[in-house]
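Taking the form predicted alone, here's one chain by itself in structure tokens.
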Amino acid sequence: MDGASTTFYTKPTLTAERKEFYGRLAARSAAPLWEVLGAIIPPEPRPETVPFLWHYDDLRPLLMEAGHLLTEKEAERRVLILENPGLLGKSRVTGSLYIGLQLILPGEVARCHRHATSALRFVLEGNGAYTAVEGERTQMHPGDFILTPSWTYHDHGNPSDGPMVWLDGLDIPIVNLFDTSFAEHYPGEVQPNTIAYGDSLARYGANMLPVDYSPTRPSSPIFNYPYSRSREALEQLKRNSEPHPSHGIKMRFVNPVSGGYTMPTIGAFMQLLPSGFSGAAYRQTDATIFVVVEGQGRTRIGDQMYDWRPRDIFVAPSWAPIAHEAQNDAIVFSLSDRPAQQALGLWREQVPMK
């Protein structure tokens, strides 16, 4: 925000008289606004999130020693948390999101649950398994963008030959802040596939509805936005227009019946950066998970770069500047609690910054 303070109020002089009285507030459970009034109400966001990049090939072997180490039915889910380091010990990537890696070895199910959190798979590695979600399955492929919405019954499945790994993205975060998480597990390993394949994209993802269609949550009806469809788009603008000079050709992910998000608290994007790419620096409240899926570049959060290549994660605290920069034609898909944020007119940006 140009010219905010960097000071929005100082505590009063602690004196003797004023600890003796703050200790008796302490006793009756009670505390002064004032002594705390500047570390709660902040002038900007000071994030405990910091940046932070994973490289995939270094994570890779160690989610596969996981695989030896114990099995898919002992785990419930084989997952790795990637952790924020200001944020160690919480699950959470940011103050708000949590993301994993999580492994399905050859054969393997991870059986059927349910819970109030919602979820996002996007696809880093292997062909041919599966996720189903209340009785439709869709096929996993390398960027691929997968729905699992609030207490909707789900299950994965790998029956090729080799080992399928995707980036889990939840809203954890949110939901144990309001305490309203629940879980529970289907009655079965598996829940019936009962809805035909692909069923979901050819209703509604076609720009149509069917004629009598009434929405039932608020979250998007299509559970797999295939990767070859937004690479496609973003192939097409790149040569039908100028790339923005902060995100180059950035998309955002839609609920086709209301145009808004595909969940309620969790938004997703896709982009292209331009070969030579070399954007301006841009703010935005939104702390932003970042997942390469094709190409090499590198981004400037703060004052320290990143490189990437392709499968890298990285994360961005909110209020922070970035400038991403393209080596060759880079595709990055990326995640946060924007629509959340929108929603109560909390979100804020600065693009470019001046």
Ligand code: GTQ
Contents of the next structure:
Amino acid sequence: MDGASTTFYTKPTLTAERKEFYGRLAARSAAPLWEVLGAIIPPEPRPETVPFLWHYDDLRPLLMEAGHLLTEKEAERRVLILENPGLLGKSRVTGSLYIGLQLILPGEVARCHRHATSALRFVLEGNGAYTAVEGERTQMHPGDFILTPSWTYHDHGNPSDGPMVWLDGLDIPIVNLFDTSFAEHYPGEVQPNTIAYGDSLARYGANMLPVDYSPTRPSSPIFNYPYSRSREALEQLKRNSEPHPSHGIKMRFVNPVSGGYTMPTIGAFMQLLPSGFSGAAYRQTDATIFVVVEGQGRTRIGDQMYDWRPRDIFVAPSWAPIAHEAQNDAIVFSLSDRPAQQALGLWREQVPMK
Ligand code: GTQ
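Could you drop in the structure for the form predicted together with the named molecule? We only have the form predicted alone so far.
So here's everything in the complex, that chain up top.
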């Protein structure tokens, strides 16, 4: 038991008589609350998630090795899970989220399936592979933010002549917390391409909606938020506005129908930290995964400093103080379970910390 919980609640002394009683309780599948109260209701978040940074340059050769070791067909999805060192063996980057690096080589197809778990892709490397969602394909370019919402059929293909790598972010631990996982294959390897390229971005992503539109799912009807557009907006805002003391210029990806998050369980953000930025420490209850797109800098998480460069990935646990610094203009994408926390009335923040 650590200090934080004992200041909130002190356990009664464990006598021989009590211990014997607890044994008889256990035999009846019962237990004394007073032995665990401080542990199960801590006064502040006590995450198993620890701060960590993965350098892309360390992971890339291993991912390419996986490309030689097994085919996409064998793997179904050729992905290296990025596992938080505090959550080893649990396929988690935080208590609620999963991330991985997916590789698809030229000519390969990752067969079509769907699952209750929601996924996002953030493209790191390559050009010209596609993700198909419910009959529409989208070309993937570095920095693009792509959705495959819950229970939508999706497959990936790489007709280009180079490897394609992206970050997968899924809400697997949330879906399994509720024991609500379902998954199935599409009858064929690839779903038919029935909708033209660019259709949903034109239909839903130009500050207009079809006049008679009503949503069919809680997630955004746009499924590719291209980097070219996000980058341009951030650049324009850098020229027009003062950066936030902790976040620089930080934007939230939205579902244009509701103004809410792009998916109900995973939120996504993109921020520009201007050259020389030195942010004030802040903390929030949503453990956050950051993916560097451009620039170099460093981030203090708790009492440790993490130096980063493009394509590095780092994670900050719930309620850990975070302070970003940028050497040159930096663009950083991030994801967290904030929509789920806010829907449940749990999310808190201190920005900046006093
Ligand atoms: O691309 O559909 O990293 O189903 C894990 C599970 C990716 C995917 C992952 C998946 C996918």
